[in-house]
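Only one chain is shown below, in structure tokens, and it's the form predicted alone.
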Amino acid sequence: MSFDRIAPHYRWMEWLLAGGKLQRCRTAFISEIPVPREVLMMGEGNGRCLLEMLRAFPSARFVCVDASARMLERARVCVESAGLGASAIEFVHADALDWKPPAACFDLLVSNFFLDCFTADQLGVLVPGLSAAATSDARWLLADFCEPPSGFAKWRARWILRAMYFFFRRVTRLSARSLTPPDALLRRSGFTLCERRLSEWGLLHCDVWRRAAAESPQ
């Protein structure tokens, strides 16, 4: 899988697709949570949440890892451009299933319109290897897709991901054929669910996650 092909398209083919409504998603909780000290952050794309999330937390450490080599440097590009310093990012250029973190080191983990590019068996493989570089009281901010449960909701936005499914395996080779919830697998390793918004008639939700032990968000 490798988002190269799209990555000089992806800004505007999600402002034609959507507007502004990925990143809202994505930017959602940033105000909301406790300031980091290390940040992890997967398949970052193109670069407009770092960016959101280093005027927030400029104290912070980043590290960026993402399958696509042309979606990093437009991510470095575009942080260099609104003039601030990637001294504190690390740009990681790997596959997130073979791409070891180190263990229990980051306060925040960050995963927006990423987990649904994969299987169930390899969710179930990167969920809890992710979990496993979380520190005891981490967040895990984290915007996707969802299918609401009945109605007209459901099947449009059914209809909405089997087109999104099709295009995407044809132009990155995405192994997933449908979305598969992360929910269970994040409460297998230990987080819990703060909060959920739902936006889109059902279709996006962002969520902030935590270590069972932390207290809730501020």
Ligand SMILES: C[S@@+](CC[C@H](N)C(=O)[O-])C[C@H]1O[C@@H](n2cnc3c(N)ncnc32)[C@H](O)[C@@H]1O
Contents of the next structure:
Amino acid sequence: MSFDRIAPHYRWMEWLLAGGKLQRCRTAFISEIPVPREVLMMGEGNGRCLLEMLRAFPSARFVCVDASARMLERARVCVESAGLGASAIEFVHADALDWKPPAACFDLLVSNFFLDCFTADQLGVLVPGLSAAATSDARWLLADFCEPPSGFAKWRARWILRAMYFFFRRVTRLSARSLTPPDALLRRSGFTLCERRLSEWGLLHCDVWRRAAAESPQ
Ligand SMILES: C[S@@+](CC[C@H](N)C(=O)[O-])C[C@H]1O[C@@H](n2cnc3c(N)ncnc32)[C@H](O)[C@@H]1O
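Just the form predicted alone so far, so send over the form predicted together with the ligand.
Full complex below, order starting with the chain above.
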């Protein structure tokens, strides 16, 4: 699996197919959460969310893990060309399924359009592994696709998701064939859903999850 091939085209393809909708999901809660100290960004891709996080949280330290060297390079260039401090960021080129994060270290986890890359079995390993890297009061910002429960919206989402998986499986050799909602795994790992915003007829969601030990809701 590699997003290297698609990395140079990712931005214009997203703009063409979704305009600013995905970016609105990625950044929806940035101004509403407590200022984090240590941020883990999984599958960050070309750095568009990282850039906004750096602007919002200039004192935080960031670890960005991605299996695509070309995506990581784009993220680095994106941050540097905006004149923001790449020194606060550690870029880690690794497969998330093999990477071993430090325990109980990050008070913010971010995964945007990343968990949808994995099969149910893979998520069953990945989500608990990442949760172990979260502090007891951590938040998890999560944006992704989802399938509405019924009606036209459900069938619309099904066709869009089917086309997307067809495309990404061929171009990136993704092993997932369909979407697995991570909600149950997050709950089992000690996270509670604080807020979910749906958009695009229920096709997109952006969430704030928090560890149960946190005192304030956001
Ligand atoms: C669909 S893209 C999403 C990129 C970005 N987060 C966004 O919001 O557009 C998925 C990203 O996750 C990375 N990725 C996919 N599978 C991965 C894995 N097993 N380990 C690490 N990164 C992975 C890809 O390289 C890619 O950058």
